[in-house]
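There is one chain below, alone, in structure tokens, taken in the form predicted on its own.
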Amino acid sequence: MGLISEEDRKYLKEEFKNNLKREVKLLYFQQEESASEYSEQTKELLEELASLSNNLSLELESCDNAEKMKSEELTLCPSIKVKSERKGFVNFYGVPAGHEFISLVEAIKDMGSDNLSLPDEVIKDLKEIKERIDIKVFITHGCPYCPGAVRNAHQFSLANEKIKGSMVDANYFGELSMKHRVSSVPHIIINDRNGFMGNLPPSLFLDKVKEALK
């Protein structure tokens, strides 16, 4: 029996059929030397997802491939980067399980379409940003508010390719969470320095990002 239920498989097939207008690749960097149930289940989940659409594929890479990780601008591993011809940095550090499975599905649909579900004024402000911004959203799998924050980060990247949007599993990357004093989620870190907390509407999320840059 697979990790995705038959009911969900039917739903996702239809969603991908309606939304994936271009090829989307799931690029999964896994820790092969310390292969665990964690990494194997992640691989199985991604394989099941990739089987649901002809426009969706999976590429496996090793965390030991430092050159490849550098070329993809990835700093943590394991990582799942969602790629297509559409510009944008849409990434997951750790496993997007629990509530974050929604974030992964939405990311796939976004990269396979031209969808950008942000207010026009937010899109306009984002396009005016000239500096590079790295947004990391620390989450836990049981947090129902975290997918909204992750979605904001990913959508911001689709609006402006200078912005990188990543989900970070706070429990898996415990040392990094401690470094950034993550005590509740979603906790958003900007350029590995300043940050803020909470699932905010896109306009307020952007205001907080700008504040953190000062």
Second form
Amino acid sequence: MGLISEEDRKYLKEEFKNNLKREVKLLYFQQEESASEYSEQTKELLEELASLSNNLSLELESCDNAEKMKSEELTLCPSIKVKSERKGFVNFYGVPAGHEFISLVEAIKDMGSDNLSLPDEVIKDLKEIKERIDIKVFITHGCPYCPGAVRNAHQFSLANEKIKGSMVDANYFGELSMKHRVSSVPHIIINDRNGFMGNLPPSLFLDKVKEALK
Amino acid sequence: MDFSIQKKEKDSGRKHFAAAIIGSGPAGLTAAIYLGRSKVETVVFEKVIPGGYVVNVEKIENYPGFVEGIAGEQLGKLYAKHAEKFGAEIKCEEVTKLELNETPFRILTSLGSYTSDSIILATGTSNRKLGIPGEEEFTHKGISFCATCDAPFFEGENVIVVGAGNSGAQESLYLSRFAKHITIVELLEFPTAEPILIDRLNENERIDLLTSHSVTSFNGDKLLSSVDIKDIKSGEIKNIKVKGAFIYAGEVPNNDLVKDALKLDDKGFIVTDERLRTSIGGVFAAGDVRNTPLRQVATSVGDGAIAGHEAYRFLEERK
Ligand SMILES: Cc1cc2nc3c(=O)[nH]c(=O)nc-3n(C[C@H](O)[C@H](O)[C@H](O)COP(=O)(O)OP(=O)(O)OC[C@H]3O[C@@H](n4cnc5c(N)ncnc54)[C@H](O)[C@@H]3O)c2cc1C
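Having seen the form predicted on its own, the form predicted together with the partner chain:
Below is the whole assembly, all chains and molecules, this chain first.
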């Protein structure tokens, strides 16, 4: 049996069939030299996912390819960037396992469709943002409050391409978590400086992002 | 690593429902099963993920039928699947406002607005805060309310758990797999957890239980580094060095949506009759959020069944 259960595969096939109106690519930067169980399982997972829809493909890249990492505007590795013709920076640093698996599924569906599940006033506010904003959402796999924050970050990026949204596996990127004093999740870091905590609805999440920019 | 789907949303695009349930814990989802089987168009709103508080609990050992216990996350998923099987629509949206003064009732959420002919409140409880110095400052900076979320940050560290009830005891046992040492601080002279849990605490070398003590302040610089605890009997105050503090000192009802509209008891829990009707016709309350003598999965499931059945009866009588 693969990493995804037969029942979930069936469900995902259907979801992808109904939602992927365009091609979506999973761009996976992996650490080749220190091939750990972590990165091997991630690769296996992405291969299984890619096999579930003709509109979903996997491209493997090495973390050593600094140029490509730079051109994709990625700063940490491993990373899974979900790409399509739709504009937006929808990214995962580390593995979206446990409660985060759903975030990856939603990200794929969003990139393959024109879906934007945000209230109109939030979309309007987001579109007015002129500066570049990098949102990193630190998570753990056992945190049920985290997928909501990851989804906000990703959806914000779809509403305004100046915004980058990334999930960060706080345990895997332990040093970075320590640098930002992450001891509780979800912990959101804006432009690698200020941050805030907690699972918030989109409008409050946006207020906090703006506050953190000051 | 686990890769299984946590929520399977279906979106009918509908904006009006015969029954709206707020909260997808054991109470809300059981009500949805009963309403679904009665062919009532039902929506369930959830602000976190389907399943309710149980998804935070590593293992539930006292829910009948699961002799070896069941992972809370698994149980939550089963409830959601069961409710969806009978037609309930689960929406991951936070309800931000309820307008209960006229029917259909109006429901505003983080993503939109809906109406419904009946409402079941199943919003559960949140952990009670202690209201002591340093608590606000160090919340999420060492102080946590979710062991399954934050335990990995305290690998090899000293932590305290406030409260030796069932929740505090269960979470201490979970934390002992990560932390070097756990001090449970309990205000009362004795722990109130089930005896079977107390035995396990006593057997665990990493856990010490301090009864008749209270935490008086959380201290640190940018992150929590120590707590002051007071011996209730002698009045002596000690400082212990800890990186983490997990608070399980009772619950407060999640009543924000209805606190000015419904009758509440002196602790803020929603008052219902035995048919789980609240002070407004067509509005029911079920599970931990209402005035009930025991807050558990089994009792919440029982409440959900009654509330679902009663909401159906209410809708039928109005026809
Ligand atoms: C640490 C711990 C361990 C426990 N262990 C056990 C155990 O072993 N056995 C046992 O039987 N019980 C246990 N319990 C108790 C059990 O979890 C609860 O009794 C049960 O979950 C209550 O169910 P409920 O449906 O009433 O509420 P909840 O499970 O709390 O569900 C309420 C839901 O409503 C949602 N919600 C709240 N407000 C809104 C809003 N405005 N909009 C949308 N959604 C909203 C919440 O996000 C939540 O998902 C434990 C509790 C704790 C804290």
